[in-house]
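Coming up is one lone chain in structure tokens, specifically the form predicted alone.
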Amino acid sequence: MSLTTIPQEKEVRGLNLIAAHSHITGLGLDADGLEPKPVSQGMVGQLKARKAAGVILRMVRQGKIAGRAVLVAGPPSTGKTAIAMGISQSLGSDVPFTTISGSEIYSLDISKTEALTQAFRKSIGVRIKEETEIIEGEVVEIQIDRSVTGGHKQGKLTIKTTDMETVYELGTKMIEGLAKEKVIAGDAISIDKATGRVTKLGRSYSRSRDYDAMGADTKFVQCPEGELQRRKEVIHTVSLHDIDVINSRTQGFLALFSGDVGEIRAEVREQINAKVAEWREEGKAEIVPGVLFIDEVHMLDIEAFSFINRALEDELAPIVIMATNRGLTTTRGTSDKSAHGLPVDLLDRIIIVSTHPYNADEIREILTIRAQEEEVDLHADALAILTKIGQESSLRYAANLIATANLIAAKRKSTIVEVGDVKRSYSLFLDSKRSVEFLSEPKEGAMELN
């Protein structure tokens, strides 16, 4: 079978997103990597469940802890999803991060085992290492011969290193590739041999003196040295899925944007793992076991967790973290209570980490931050009552309070949101407990039906 893969770039300009958990870049711990920060990158208080969590991240980067599954149980509004999202951000880009919610799995037009088998295969990564050929030095002219039909370009590029020169021919790509990354005299580039894919490094160091050819970002680098070819490792980490995916439609890699993705046949599956693994045994790639982290676990029925089970002893498996907020429940599809609502036999295979509620000191340091985030400026007594506001209600709630009383207070022509913007903000939205209140009160003139 021939496979294939796409190397992915990742570039985002010029968004400002701000989502419940961007304010989270780690778990907060110290330089061994074990003992938690009572407020550290974004994490606030859950030391026990941080430390934990500290044991777990050790065990993924050392390859100890793959098909094992990892509970974190405790009530709403105790960081479960925060820390879920510590130990992506300190496991870093290369390792992939697959977050679903228990209920999804029921939303989509594919089978329960199907979507599980997707969310599982997008959360490990095959980090494969191929070499290429490369052009890489300091252009010293560029000669761009148009036709006065305005047909196909032609010219001449002339690049060196400290140690040679060499002139090359260039058609109508690579022309273009220049003029893309805006290439002139005195640029130091690379140029892939199999793509003709043109890389601008930096300007020379020779050239450092051309006030009027740079801006105020400009990068210097040295004039590259040796060879002008030379052979590359390149080094890039794609997830099994998109193999899957890659390597099941007819428009190959084009299928990622298609949206559609379906069920994939389980014989691509078979024969893209015994690739995989002819490619480990050559050492040209190597698995990497990345986290698929199930938010409102307890929403899964036995079918689901049957499969869980299955595909935990599974030789490519990733490491599941799962969170809930249920104690003894049911399990969805039977008759059984069992704790968290999982079966007993899904339960001796997991270690369970348990967060706590926050207190008052933690609760203000954690809507500080949010507000840091949000770039809202509270006065210390509005503070003060939305951590009041936090301890009778909800932390989440009092956060989304932090937004509204902003824009109230912005109505006002005011850059700092005051004890009067949040009063206002709590009175127009409600929290769970006063909405419930509110509709179970007896109307005025409401008839009674016994």
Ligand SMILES: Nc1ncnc2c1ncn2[C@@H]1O[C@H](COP(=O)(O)OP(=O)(O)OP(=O)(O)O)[C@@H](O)[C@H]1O
Second form
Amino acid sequence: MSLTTIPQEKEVRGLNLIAAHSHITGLGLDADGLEPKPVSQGMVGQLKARKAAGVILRMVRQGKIAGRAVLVAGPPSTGKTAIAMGISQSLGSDVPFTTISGSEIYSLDISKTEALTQAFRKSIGVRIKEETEIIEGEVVEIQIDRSVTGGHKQGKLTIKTTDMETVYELGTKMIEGLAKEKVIAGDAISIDKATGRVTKLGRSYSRSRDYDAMGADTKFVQCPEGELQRRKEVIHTVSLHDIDVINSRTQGFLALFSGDVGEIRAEVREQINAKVAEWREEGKAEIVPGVLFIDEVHMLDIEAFSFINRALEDELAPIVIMATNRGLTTTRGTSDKSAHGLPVDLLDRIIIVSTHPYNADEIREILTIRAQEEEVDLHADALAILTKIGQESSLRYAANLIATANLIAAKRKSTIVEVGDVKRSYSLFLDSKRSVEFLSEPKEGAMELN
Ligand SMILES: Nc1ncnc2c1ncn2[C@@H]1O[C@H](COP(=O)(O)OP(=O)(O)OP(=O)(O)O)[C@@H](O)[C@H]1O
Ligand SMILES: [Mg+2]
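Same protein, different form: I have the form predicted alone, so give me the form predicted in complex with the ligand.
Whole complex next, starting from this chain.
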């Protein structure tokens, strides 16, 4: 069996989730990656949890310790999801990071265990070394014969190195590839023989005086030396899930783009695991354990938890980071109460990182960063009152008021958000506490804003 693997862009999921954390660009650790700085990379405070996250990041980077699970537990709005995003931002682009929310696995039209299996396999990368044959040289001439009927195109490409010159016949696909890259005589190019992909390397120095053919950002390169055809080693990383999808006969390659993959047969996965194991023995592939982040993990039920327990034992496993804001609660699907709603056998194998509520200074700092991120100018008094709201209600609620208060300010043609705008916004949009009070019995105003 031969397997197809193609490089994949990192998946971006849950756009709204990312927007709320768009100010976070990392964990904000010092150069050694050990100590968190008080304010850095959009991160404020929560030092202990960030330090712990730094240690986890190290484990992931070393790529050796997989199959571990971490639970981030703490009250709402204390940065659990934010810290997971910080970890994701700090990982190299070829280390997979997958996010799912506990409730998500129930809403898909595949079984819960299939959804989890796919999430696990998305979080395990396979770094593959491949040799491909390439043609690299400077274009001497491109000659295209247009057929009278306009259909098939044919042509010739003359290409050289400092040592040799050859003429290749061109088919329609290659002609299109060259046209797309806007290749002209005097360009140094590289052609992947297997895929026909054309890459422009730059403009040959010998043409540096053809002013009309170049823009200001033209890159000049030497004319390639030696043989025109060479073997070159390329490395790319794909997830096990991508390999599953591409190679499962019913779905194939297009399913990757539609996102609709359905269930994948167990035999396909077994074959792929066997093949990957073979590649590892031959030194052609390396496993890159990534991170699977399961947010709102208390939404999972006992079946899902026992699946995770088993999956962590597997030889191919990512690091699993879970987050919850529940304390003692029942595990779904049982009548047992346990810490964070996790069954005891799973609790037993995880390490727990806890987050704590922020003080006023930290809240002010986070709100300031959010306002900058949303390009909103807050008057100092408006910031003070938002900070107070953040303390009494929740940080997330206060952060959400920034955008609404800004709209109210814009309505009165002000570019600065003043106290009044925040107050209007606060009275228009309830936080959960006031909303509940409002629905149960009418009382006088919940919180005095002065
Ligand atoms: N330490 C921090 N530094 C910067 N921004 C933060 C920090 N903690 C939280 N935030 C921001 O505050 C908002 C709420 O935090 P977050 O969503 O991470 O809370 P959470 O602990 O996941 O809450 P929940 O239990 O409700 O899911 C987000 O916009 C987040 O980016
Ligand atoms: Mg969260």
